[in-house]
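Below sits a lone chain in structure tokens, taken as the form predicted on its own.
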Amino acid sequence: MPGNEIIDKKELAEITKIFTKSDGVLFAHGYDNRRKNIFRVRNFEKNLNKFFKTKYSLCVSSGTAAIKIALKACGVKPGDEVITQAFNFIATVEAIVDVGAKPIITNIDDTLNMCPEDLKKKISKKTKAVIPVHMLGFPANILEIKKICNKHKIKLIEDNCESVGAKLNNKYLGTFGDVGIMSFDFGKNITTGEGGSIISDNKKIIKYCKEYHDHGHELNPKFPRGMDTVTNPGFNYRMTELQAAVGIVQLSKLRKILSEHKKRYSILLKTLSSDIVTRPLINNATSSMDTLMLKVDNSNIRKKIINYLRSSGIGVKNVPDAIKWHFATYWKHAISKAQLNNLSKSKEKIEKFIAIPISIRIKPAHYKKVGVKINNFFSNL
């Protein structure tokens, strides 16, 4: 489970700083003498960069926005295709349908994340980016998507929102595509409460994210802020220096985090029999371990295992308690009826499984207690 379990005097320590040192400044820009020139937006950037090994980075409000600044820096336009994932969460397909685009589903394969295949077949000649969503810690086949996406010249936006630390070839989920996003809300492996970032090794991509998100702001270093030039319309997506506080505290603990998650992962892992099946891990790959999911092809018995957990004090994440908001066959107010329907198949896969959180407030102990009942559960078929 996230960030937000270990929030503690470290968080408030950095946030009381804006007031006994910064003199109060909650805005990233300006303001420099009496914040002592103390930039805690940009400094949360530089430490993502440092961390994740990437050129840029940029602090935004959101990881939904996100999304949508990286989808109108990839050039995407209103009439559109921009392809995603069944199994999801609807704040993609918001960002797409919001910057005037149409949202193409592609089912999904035994990772439960996009199907490449199904992918090579969603591609138009007005397919302008895809975004797969390497989803509930685990990575996406992302070298063959990225393969695809260079064949046909087209921008890949990597959603890392849901599997912020995993990686895959000892690299860091979120710097494989032209663009990364990451999700920094309260339910995250780390929190800012809100907020979300853009990576990315691509400079003008970057450039046009930056003025983008500050109502176009140009930070032209000829002129002061209030005189900037601009050259593209912008909106208002900027992180505040509240955010940010915490987020460089967050980013320090989340070496922690990680450990932390693969101690009980592992535990509940090893306990299951063998013959339980989980979800399958792409080789070379690494989960950041805060979920794990179990298939159970039989309904009674998921649903005995679903009221265990629940009784248990694990409960269970969005498969199946938000799988509303987490699967497209759902959106009929964002998605064509034509395309659901394609999604049958998909549907009764990620039903199959349950999706176990992972919580650093649990003791790993109990843990293997959880593994012994549900092999006992199995055991009574």
Ligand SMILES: Cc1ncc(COP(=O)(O)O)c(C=O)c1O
Contents of the next structure:
Amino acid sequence: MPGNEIIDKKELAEITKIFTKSDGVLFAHGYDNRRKNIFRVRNFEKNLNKFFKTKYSLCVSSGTAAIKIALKACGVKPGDEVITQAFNFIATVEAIVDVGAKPIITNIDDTLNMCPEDLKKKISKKTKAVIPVHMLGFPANILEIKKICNKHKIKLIEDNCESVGAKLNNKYLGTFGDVGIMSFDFGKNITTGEGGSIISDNKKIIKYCKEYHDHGHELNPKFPRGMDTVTNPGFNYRMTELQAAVGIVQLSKLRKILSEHKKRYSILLKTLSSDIVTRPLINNATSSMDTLMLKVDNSNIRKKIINYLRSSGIGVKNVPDAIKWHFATYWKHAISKAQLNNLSKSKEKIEKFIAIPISIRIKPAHYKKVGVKINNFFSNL
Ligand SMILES: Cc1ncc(COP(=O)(O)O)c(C=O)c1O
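Next up, the form predicted together with the named molecule, please; the one we just looked at was the form predicted on its own.
Time for the whole complex; same chain goes first.
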């Protein structure tokens, strides 16, 4: 997920302009004369709309904050249930707990994302929202999940923090649900250091998000900011102009980032011998290709290849290196025991995989060598 790998003079130039062209205004609102009418967070939001073909975007302080804000905007209240999936990042569960709701966890299917059949079983009268997560660049079966949510009139919040730029049926992930979430933290496809965004075509939802993330401010044009109108209580999850300056440049690099991923991913995939199993991609989908996942059924062989890859200088990321942050059975502090007991099949599934990161800083040709090393490992067993 290497937006951070290509930070360069362009981002620096945009940050410098904050001081040379808009007199050091780092705040997203107000200071109209001093900033000479330049609003970088708002411009970043416009650019996100253009890129993802959405009506509305809102930039916020993190992906985690974005999920929480979206839950509030979808009307999730204490005592409600929100369904998410076993292979995940803890942020979804934290956001659900933070709004006072109960996290309900589905198993994963062969996509390693939310299993639609299990989702059907987990829906109850208390279910208010569903958060499928497109993990490590690969789409969930979002059309099936959307059908189920529509049938039960449940809000769909798509966590697309890890798959910014991936598509299904030529439509960007994050644009299928009522709300889409992106993260721009330092490990993501594009980065603002910390930061996130909410995208939606739903005016009412985005209006609530805008107000809630900014102490309830309605940005009423009839009043200066200090006298602004307010209807609902809010909080502060604003993005700064510094982050937006970086984000605008990073977004302009996203197509290039995706094509650089694709070059390296395709070389590695093509080099791997045909009997090596990789993570399946659903029909008509394009991964953001920042991670190639290998399936190795035998646990001894798996351990050996992980050690072999590490000793050859090829990392293995989230699976298994950071699995405790990415698999629900490790979150006993946030999820009820009864929920966790059902997830053994998912655990078995995910533990068979190894996630190899694709890095733009590494030359494409190197991935041929990685593929050859992996083939050699298996042929020497
Ligand atoms: C799937 C997923 N959701 C949410 C988040 C939270 O994003 P942030 O780090 O911007 O709060 C992350 C970040 O790692 C993530 O991977």
